[in-house]
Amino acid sequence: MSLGRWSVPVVGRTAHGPGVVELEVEAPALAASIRPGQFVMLFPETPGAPYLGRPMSYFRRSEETMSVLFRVVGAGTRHLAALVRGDRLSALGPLGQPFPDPEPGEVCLVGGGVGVPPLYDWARTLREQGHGVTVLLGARSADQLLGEAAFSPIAAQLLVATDDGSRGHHGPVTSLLPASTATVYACGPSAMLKAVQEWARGRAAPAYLTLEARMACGFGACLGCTVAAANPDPAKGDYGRYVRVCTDGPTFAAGAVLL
């Protein structure tokens, strides 16, 4: 499907600890079209919200309805965390690449903070196509772990990790990365990429990021997004020491960009 943008009611709002909100809305189409690793952005369509929306990986969908899960963290997310049901926003999408397919053998997910939410629908397609997943998950403390309930029926194994030790592994979730070559996505804090990098760049082993960044238009007009590019195009001159996390990724090889 092509990018679009759609009014889309609101028909579920819950909370996921302190300052986290799962927006669910009425897409179809969207949810449809949209695909493990691609992303949205959202425009809250109420008084005296910002002009630009917020890029967002969706969480979960159905038939009908796609949701976004994330932390509030400013005045764009504070709009969204306001919207109850009947309330309407915007929606661009799809926007940016779906995973790309593991290599045969160990699949491995982890996910800090809000890094998890764009980490459970491709557990599930994974799952579905007969993979066995490993599912692992991080966070400051426990009551900011996010996910657990949701990957819990779907995961071969679920692991998580606090950094204060009040739930699961104390440290940080990297340490429970496998000993094992293993295919692993990884969606996070900079720090936890870095760590994933390393581990990948150690074993030889396949290894996917999912970056975050600020993003004015979500499908690489402005170039606000650009990260550095590990491997330099000569052939794009300047543009070439770049890439686009909108367009080129949200996700890449561990060793196609540096953190």
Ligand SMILES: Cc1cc2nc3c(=O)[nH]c(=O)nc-3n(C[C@H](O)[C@H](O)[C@H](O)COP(=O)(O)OP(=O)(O)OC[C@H]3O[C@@H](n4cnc5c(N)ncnc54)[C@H](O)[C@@H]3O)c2cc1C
Second form
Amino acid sequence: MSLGRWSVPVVGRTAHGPGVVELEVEAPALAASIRPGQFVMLFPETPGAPYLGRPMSYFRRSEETMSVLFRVVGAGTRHLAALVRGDRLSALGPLGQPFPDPEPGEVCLVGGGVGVPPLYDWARTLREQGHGVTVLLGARSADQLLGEAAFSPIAAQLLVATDDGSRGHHGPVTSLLPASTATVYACGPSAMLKAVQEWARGRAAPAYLTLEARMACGFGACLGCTVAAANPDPAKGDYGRYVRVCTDGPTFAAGAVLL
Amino acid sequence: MSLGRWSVPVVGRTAHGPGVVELEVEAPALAASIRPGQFVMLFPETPGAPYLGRPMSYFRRSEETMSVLFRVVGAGTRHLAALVRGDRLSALGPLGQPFPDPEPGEVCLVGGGVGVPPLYDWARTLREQGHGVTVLLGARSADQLLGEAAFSPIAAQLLVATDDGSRGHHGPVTSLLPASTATVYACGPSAMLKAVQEWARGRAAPAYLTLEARMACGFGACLGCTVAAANPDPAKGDYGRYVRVCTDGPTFAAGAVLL
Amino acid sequence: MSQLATRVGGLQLKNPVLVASGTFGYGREFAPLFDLSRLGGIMVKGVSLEPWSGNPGVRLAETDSGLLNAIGLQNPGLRHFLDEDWPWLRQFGTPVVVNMVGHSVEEYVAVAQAVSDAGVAAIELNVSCPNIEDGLVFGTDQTALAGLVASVRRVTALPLIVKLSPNTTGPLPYARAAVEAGADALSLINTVLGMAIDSVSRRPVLGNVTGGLSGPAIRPIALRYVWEVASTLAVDVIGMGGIASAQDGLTFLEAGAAAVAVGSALFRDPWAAVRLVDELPAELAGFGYPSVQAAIGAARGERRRGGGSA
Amino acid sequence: MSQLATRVGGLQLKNPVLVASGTFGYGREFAPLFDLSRLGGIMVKGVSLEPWSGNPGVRLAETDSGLLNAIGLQNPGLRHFLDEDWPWLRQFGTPVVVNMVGHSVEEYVAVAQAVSDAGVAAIELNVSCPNIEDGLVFGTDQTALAGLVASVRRVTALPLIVKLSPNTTGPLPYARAAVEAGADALSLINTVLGMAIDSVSRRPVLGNVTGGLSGPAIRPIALRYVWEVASTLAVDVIGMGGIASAQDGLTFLEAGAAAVAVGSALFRDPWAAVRLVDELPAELAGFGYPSVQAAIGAARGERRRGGGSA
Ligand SMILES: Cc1cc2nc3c(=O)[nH]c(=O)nc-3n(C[C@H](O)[C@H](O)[C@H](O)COP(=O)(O)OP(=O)(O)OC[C@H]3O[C@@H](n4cnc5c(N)ncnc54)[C@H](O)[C@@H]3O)c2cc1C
Ligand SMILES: Cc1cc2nc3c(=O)[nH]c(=O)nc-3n(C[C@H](O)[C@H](O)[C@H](O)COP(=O)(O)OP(=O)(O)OC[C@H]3O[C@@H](n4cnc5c(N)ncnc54)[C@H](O)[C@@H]3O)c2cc1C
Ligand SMILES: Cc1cc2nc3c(=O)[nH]c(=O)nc-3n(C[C@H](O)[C@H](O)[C@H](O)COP(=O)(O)O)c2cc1C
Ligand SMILES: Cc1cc2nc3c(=O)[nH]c(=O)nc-3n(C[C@H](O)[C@H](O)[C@H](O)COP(=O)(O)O)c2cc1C
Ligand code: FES
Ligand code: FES
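The form predicted in complex with this ligand is what I want next, because the block you gave corresponds to the form predicted on its own; please supply it.
Every component of the complex follows; first up is the chain already shown.
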């Protein structure tokens, strides 16, 4: 389905640890059309809400609803977090490219911090398609870890790492990356993505990185969300050196972007 | 009581004809301290609400609540009118000078359009103090007429005029002004106030006009709400030729301002 | 003229609603959403002689009722525009105004010449670029501005629109200089210089430190520029700056603009410009204007152009 | 220096929070609401030699995140200020900065001389007034500005603050001219010219047609002015423009302001400035600044003044 903009009601709100909120909205058209890897721009309809929307990957969806899972970091997420059941927000979506299909065989998903939620529905889909899915989850500490319960019934293997060692492996989640031919999808803070990019260099199997950037539009019009392309292709509209995270991404082949 | 600023909940909302709304808020401190002739600045706490507050006279009050009665004319009143029970708004008040006391004896209140609500609690108070109160109400047409039911139990005499003759006297409400020695209080559109001012010229008994002006602060700081003074008194802070509607008024002796 | 038709600097438009340069790309992102021929005109992202890669680092910052951008005029260059975008874009039949940017008079002239030959509807000069020779921004130096406009004038017969910078004491000296040098119309306004500091890193948000402010925050500034020019000079004006609704659009027409452009509002709602087109007739009627022409300049209490028909 | 103390152009302040001229009158409206001595300083409404009556007609218009005013500098004049306001205001012990306006160099000089004799804390020149001789606004003409500042400098030993207009290409030439002519500090910024059209009457709202834009809408513009001056010239800056909270105030300090002023925010909430004073210590601590001095200019990645103590 093509892009739409809707005012939708909040039908659920759950805290997932300190400063992390899952917000569920009733949005059947969006839920039916959005694909793993895509995102929405959200506009809380509350007083003093910011001028621009906030990009959010979706976390889970049902027939009628879709949810986002996010950490409160500034004004926009504060407004989103303050919404309660019955409040409305506007959503523009679906936006961005879905995750590219993996090679046949094993898949490894690597999520750090609030990079975890976008991977959940992808794990579910891959599993349905018969892929074996390894999931690596990272966080600063145990109380910041997201998604362990959600992923455990899906993942063939689920490994956890924390920076402070308070849960799972003590160290960066990227130190758990397997020496396999799995197709890798990584989403998380930029230090983590850089480590995956480094690790994937020269590797035969594909690795994909899902990036974040500040966005004004989310659909390719403003050129505000760019990242430097390793090999820009002007014929494909890669204007100069930069590609757009919103429409060319947010997921890129690990070798395609300069982080 | 001195000026305060509160976030208060809406506890009642009633339509009084097309585009006219009474909004009741729970605001015990305000309700206890505000005096007839005074007003509040209202800040609806809704998305996209205007930057500045909107000045509103109060209409009625109880121990716990206070209400305003207003016509929707632009963005601010549209936001106020969209509030429902349970929504909150911020209120700054009480503001302005109360109505000055009348001479002993008869009092005549003249209200036009949304100039009617500020007079209601004053009529009640005057009646309690033993004054005989004549009330003259004007409107463009019968369906725009406000306050007839509220005033009728209080007024010794209640006369109505409409511009189109659809109710009461056919013509301006000012043509009903009595040839008595009553103290007159007039509140309404500027054409009405000008007519009262003209009529009061040379009259021995006092006449007072309650003015409106665009306001930024409502408490005398911005000098944005001025009206030309007939006899400015620099010693009293009448800066130059202009006086402030918000703090020097909103009610002025009919001869004190140039309309 | 029909109810919505208008004319700016000799350019005939079926309705007065354009989309502002840099907020609509070359139309590709919007074509799946609505029929581009519903727009009065399309002002494409600034085109330079060679591809420009734009600014590194963060390019966007949000402010109260506004948006700062430091895109740095990223664009794929003249060749790409002529080979890829223009052939695709012309299919819609909507007048295309080519916004152009350059580091020197020669670059502007080369682009102007090439797009004139290609048959676009009009040229818009973005003069908020620094001249590489002396570092001065063309649009804030009257002599440089006049020189640039005159040079471009010599190589094109297309309607020539000059887009003025609001980072000046006022529009009049620059507007006069542009008109005397041959501009047919003026676009008012480009973005206002500003900056923001990040609430977490406590450093400037933008990679370029400063950026251009757009959105509702600058609407009163834009309105002042439109009003001053339209009530002083005999030149057509395209008004822009925070326009999001038919009400906003009408206000700019009444201030004296002959057409308006929707910019940043498209980022919040990609349908904002076509909604404005759809809602304009009712907005005009609501205030008793039989036509767009009747509304132009009406806030001055005069009707600049003939009533409902012309 | 204590945690909140600061110094601007030789003026010692116990905290960096002032109230902006024209938004606080002469303090009388606020004195019943809070103890005026809690403020770092008070910049009073512009004082002219003779009383000015201000503009007729509507003086206010609201815009998105902002406010247009065309008060026209109504004030009761020097005599009234000295006889009535100053004796009352000085009781609070808060440094009083006298903002002054004039139609000619002579008028400014006369007011400066008189208030210097009276013992106020500092002088702030509002240079956004037109010179009656040639109609040029002092603040947008470098020569006129330098002449005015030099003339006032000659008659006062008080800290001399010049308040620049943002209706220019940028602050630097004007800031340099003011400093070279003897200014001790700069206030940045005054209001931005703008206008509004009434949604009902369809005519300009303001009696004066144009007015000065203030409030959050102009915050990014103000921040750019502060940043450019503070990172280029060795002069103290008082930042103002849309400041409403401790977060806003800290941002201006980090951009390089040595003090800040709260203006239009007082109209929405008369306690906004004292709330800023109260909340500033936590805001500083939240970002690891031991003192106001440590925050000044920190967004440039350098600490302009010594750390926590000085
Ligand atoms: C495609 C996409 C999908 C996303 N999905 C999720 C998600 O599922 N869950 C989640 O918690 N977050 C997600 N984010 C990040 C989220 O959009 C930002 O956290 C949010 O926009 C911050 O808004 P704010 O107003 O709260 O913070 P602001 O006040 O705007 O900023 C606070 C701090 O965060 C930084 N920041 C703001 N926006 C971004 C950004 N887009 N990228 C990097 N840093 C930023 C700022 O520099 C600043 O330091 C996603 C971002 C993108 C681009
Ligand atoms: C002391 C005082 C008491 C008031 N009490 C009441 C009341 O009890 N009931 C009521 O309905 N209204 C009252 N008003 C008027 C009310 O404040 C305005 O209608 C309101 O501010 C309009 O806001 P808006 O955003 O809806 O309209 P805007 O969009 O601001 O303006 C719409 C139209 O109304 C005009 N307008 C706006 N504000 C004013 C104003 N203050 N005076 C005159 N014209 C104005 C504008 O010029 C414009 O044409 C009072 C005003 C004052 C000053
Ligand atoms: C992201 C962005 C990119 C822009 N790029 C250009 C450009 O390439 N050329 C130009 O003349 N103006 C450019 N502008 C300015 C707009 O065309 C417009 O003049 C300005 O944004 C004010 O309108 P608005 O408030 O409706 O956005 C750009 C504006 C934005 C927000
Ligand atoms: C109603 C009003 C009156 C003002 N009067 C003056 C004045 O007399 N002298 C002056 O230098 N600045 C005056 N200003 C400008 C303010 O001091 C301040 O520079 C400007 O409003 C920006 O700050 P703000 O956005 O916090 O209001 C006035 C501003 C407003 C809103
Ligand atoms: S956010 Fe506008 S192009 Fe990506
Ligand atoms: S509204 Fe500010 S002085 Fe009256």
